[in-house]
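One chain follows as structure tokens, the form predicted alone.
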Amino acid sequence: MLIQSLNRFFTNTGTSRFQWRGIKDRLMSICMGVGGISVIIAIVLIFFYLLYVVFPMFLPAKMDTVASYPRPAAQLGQTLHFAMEEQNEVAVRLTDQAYAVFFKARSGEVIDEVRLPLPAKAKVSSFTHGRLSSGLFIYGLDNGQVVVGQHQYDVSYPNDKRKITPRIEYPFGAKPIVADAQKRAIQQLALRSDEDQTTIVVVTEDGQLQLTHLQKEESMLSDEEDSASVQISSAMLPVVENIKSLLIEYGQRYLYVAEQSGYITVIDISEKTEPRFVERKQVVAEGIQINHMTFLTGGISLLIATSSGDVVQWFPVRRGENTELTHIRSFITEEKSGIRDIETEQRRKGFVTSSGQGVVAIHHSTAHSTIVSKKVSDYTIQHVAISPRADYVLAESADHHIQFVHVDNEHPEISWAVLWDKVWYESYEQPDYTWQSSSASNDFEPKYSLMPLAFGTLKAAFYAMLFAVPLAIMGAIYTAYFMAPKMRTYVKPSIEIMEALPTVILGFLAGLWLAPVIESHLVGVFAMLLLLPLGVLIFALAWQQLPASIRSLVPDGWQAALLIPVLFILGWMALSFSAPMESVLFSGDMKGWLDRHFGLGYDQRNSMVVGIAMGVAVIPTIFSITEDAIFSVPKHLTFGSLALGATPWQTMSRVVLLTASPGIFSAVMIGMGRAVGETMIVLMATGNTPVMDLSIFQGMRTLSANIAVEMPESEVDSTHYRILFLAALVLFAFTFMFNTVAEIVRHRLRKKYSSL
């Protein structure tokens, strides 16, 4: 309508046809230029937005001292342990005089002082804490008893203002528990507790290891909470000398006893009344002592601070039928005075260390890196605590001052090794490439390796191109060069219209129909790979032997139509005889035969299904561009070659294909880019398992499918969220690389064969 209106306007104003043509040319040039520039701008904006979301992951962490103040209630004893509540407003200091001092974390103002109910004349001889998130702690006394407490925080909102009220609870009652009947002083102790049972292990003043187990038993005749009773049992443990530290595994199955000389003894306490020795392992070099030992979040990995200033990580690894404590990685620090304290993060695999040189450092085990370190005092840091959200640190120095330090450390899990290298994850038998971004447990170790996803993306594209390229290119050659023009008018639009078919439909059909069909006719599918080409050759040979009078009944260029029923019959035969062939050749179980002889497992939704389904989606693109490139070869080149005596096949292979090669290569690369970015087919036709296996019988997970699956569940601005955007950036880079290579090669081919 606009063009018609302009035509009438310029006709009425006397503008000549040539002037109007020039105006239209300029107008269309401007529109094309604006459109092209808009596309470029849109692509650049997408790239920079992806970069904008991803970039914060790689920013360095920072630590800033917010406040410094004298130790609160210093007259109530030396600090044994620090802890902070969720909001970083209230902290607690547990002292060697059995006081719990609650104070404001930012200013040090004392909120409350709670004296634990120790027996008369009893003194504190040892201390440890349980799982940090539980708030449990335990005092060992010089009379063989222990007192278990728990710091809790009640949050209320009077007058719409948050108020946090701290308190001390006694989960086993205020009365002390007898850990040693002979009333010897408790020198070392360990505590682990859950809803049903609690295990306490103590070391007496003469070096005896004793275990006390508290089992909660509920009455089946009453629903009341107070109907539960506690059964207490005890046992003697194997003798270990020069004990430095004790730890009980989270499942209360193993006890780790650290010796100051550098050895760790593992004792199986799953049978509480019959503990048994498992192994004794040297975990540090000769001449180096163990300063401190604690569990990394999750209770699997041991973190061991040494007198040389390093921290080593060990965890049990399955070796055959048994598990063996294995060295995983070391964190080398410059603190030659040694690490004085280690505190782990409650929700991530990070930990904070303090040293004799006043340095506080934060590390991450999976990333195997020291994230940030800062000298916060000129004195030795004796105790350190990190908040539940890992955004604040409390550090007490030898001059009895407390430093309140803010930590900006949002994405410590990310490093080059985590993304692209093998990592030895907890409970794995060896380092591996793994993607597992979430779990139901807060103790979970996220696994963000992009290698399985990139591998799955290229694998899916490879099998799709393996299926699509020969069919599309050969079909385009025949359609453009040998097919009758009338038949071409039906075939070419029919194939091109397939491109409009939604890929979600192809994925749906592939996952729910094609995958079961292939699984039940696996032998027949492979038989088709041999039967179809062989049958076509036999049919062509038989056709050539027919009398010319019969062959002339089919016009030139229409012979391909005769192959349609032949292909259908051969395909039907292959699938129909699939079961008998499988019974004869593979004893009725080809999948089991592949597993027994080649170790190839079979997943119903596998690479073969994806290759076929995605190949069907890619074929129209490759076919259309290739056919146009071949059909557009100037006719004078073809006629000249034929006039010089070349056969049609020689003309096709030596003139037409070379001239059309830039367009053919572009078609293949565009199809490859389409396959790399495909989402719905791989999402619905594979098991979406992020495994690195070249087998055609195994599935995969691609970058695009992973984004589609996990983006709705990811927390905005979390590490998981940004990693998914990084996956999108990698996918963008893949597509850009393929298109760039295609354009470069296309220009070189065009330049090389432009003289034909």
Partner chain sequence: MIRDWFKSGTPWIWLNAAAVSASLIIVLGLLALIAVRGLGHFWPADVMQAQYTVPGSSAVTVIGELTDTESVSLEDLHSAGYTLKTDKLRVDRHLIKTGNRDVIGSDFRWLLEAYLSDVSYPQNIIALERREWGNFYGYLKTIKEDGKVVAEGDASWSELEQRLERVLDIFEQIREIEKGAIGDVNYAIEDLRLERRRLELGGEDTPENLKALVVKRQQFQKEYEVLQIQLNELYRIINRDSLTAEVMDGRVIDISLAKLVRIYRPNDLSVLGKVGFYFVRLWEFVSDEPREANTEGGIFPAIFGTVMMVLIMSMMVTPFGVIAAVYLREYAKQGPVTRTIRIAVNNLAGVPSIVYGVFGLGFFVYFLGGNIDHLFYPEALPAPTFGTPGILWSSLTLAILTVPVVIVATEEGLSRIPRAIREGSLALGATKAETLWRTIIPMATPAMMTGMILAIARAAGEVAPLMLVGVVKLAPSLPLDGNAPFLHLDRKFMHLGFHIYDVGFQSPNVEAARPLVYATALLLVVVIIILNLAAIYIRNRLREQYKGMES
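Given the form predicted alone above, produce the structure of the same protein in the form predicted together with its partner chain.
Here we give the lone chain, stripped of any partners or molecules.
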């Protein structure tokens, strides 16, 4: 159209001024269209951006084989263990001939081969790894000795290019440690090491358990690490037969011994010289064997892979004084051939399994789900390893090929059940709804249940509405229908201006002024509930009895003004008699009384404080909309009712309220929407503990306050970050829905009035 006008402009210059105006007109409408639509798009963008951030959480994980190559340095023996370093460049293969073969993870090209210093003639008889993130491993030899090594990587940047140099360290010296003085071959072993102490437990060929404990001696005189001396103490442990696997818990207080037949024995080794039997438990069904046992990151949960292809998770749960190994959940795979290898992620509660059919699968324990599985080979996968960042998997199949698999699995910990259902978290006594998002350590199991937050949000909104709805609606009824017009012109704006009061001020007053006042005048506050309506009624009755000459001093419709001093005095009375009443009724301590009789704890910043403060924040909203709805009820309806002999109250309750009820409904909805999303008041007036407790004397944590508290600390694009976005999206959708319903109802009402 613009071109048309330009054409006309050039062809017919005689009426150029007219043309120019036409162009301006067109230009303006184009500008307005573009501007207006882009502003509207910008606003709508919010929703889509939130969705865009949340969405990746629900994308399925993917696995792709990146490379496949024959086992590097195959002549150096069978693989016992694989590991990768942080950057996924270098991997290590530990063999049964005590070689550490370092190779490029992408191509299989050998970088270095290190032979561990075994004594002459000694042969490797067993192997295990320590904590995966530490790179510790231990070889058990057939002469009763063990060798502890550690694979380490040095990163340097010659010529601005990253170079990773692998090496093997010997944290306890290159000399083997004697784990069995009688020189019996070691069949199974376990290693746990931290800064102060190290425990090694071995099973000798005749089934004896031997414990070796190395303790770093704090040298008082020098600070040097090297000067620490090593103490060794050995102890005979109770004999358990047919041992498949050994694990020492991270605190080095418990030893778990798995028997092939499906039993786990727990031994208390906190006193290293006096091991104590705790319990023996069957962890899989009869006839099924244990193939593997490992710890989930954190060293609390035991993952047991079985011959029937399942993985079961057990951890000790506190039962009274003692702890008891308890079955938590099972991961059923379709692999009837059994799980061949299992390895845990180093920083999350996930683990990877491999099967006889060549399938590699990644599972997540908290989410209780198999995230992704893929057949990577036609042969049995014998060994599997996952990188520290859990983004690559190395799998060795029975045909001696290594598959290097990329894993795209950013947010395994999220599932519908995690967000909204009870989950049995590590160290908890039972499944629970818990929100506990962050911790300094990777061992921590993040607890992302939105339930307590949603509950807190609704609880806060509920108490706010409990306070606000009666006051606002009753006030609106009076203001719109009974109040003298002159008074109304003052009252309405002064209540409405409250809507503009910053909520940070309400929150501050609630937290620092109201909460202590309520705490010290608890009885008075409850007395007010009774005293105020009763007092008003008595006053009204007394007022009716007064001679008409006095009554006529206050014109009709000014009752509210008359009641202000009355309410003020009543309220003041209730508060000042609070203390004596408390002394008489509750022996001076209502909080203690509540606790003794009902077991109700009392938080100073509780739901009552929030209810009142947030109630004050939403009263103007509800009041204003309700008042408008009642006031705009067509006058002929009320006149008709009055003319037919109904009293004003009858007209109000039977005609006006009924007609205005959709408007009142929409007012409540909008008020509710505001209460649900309010942040500052709940942030300041509650303790922000995510508890699920309906008690009016307890606090809560709401979705919005949670965002305000945790968002600044959450790492960009982490699961936590996205969950907070999800919380924002939930709030957005929730309030938007409430408001839209309210708006539509109001729209209908307006149409109805205009037709009446």
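None of the values given here were measured: they were computed from a predicted structure. Numbering follows the first chain given and starts at 1. The term rigid core refers to the maximal set of C-alpha atoms that superpose within 1.5 Å between the two forms.
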Flag for residue 159, CA shift 2 Å or larger between the two forms after aligning core: no
request  = Answer yes if the CA of residue 96 moves 2 Å or more between the two forms after aligning the rigid core, and no otherwise.
outcome  = no
After a core superposition, would you say residue 270 shifts its C-alpha by at least 2 Å between the two forms?
no
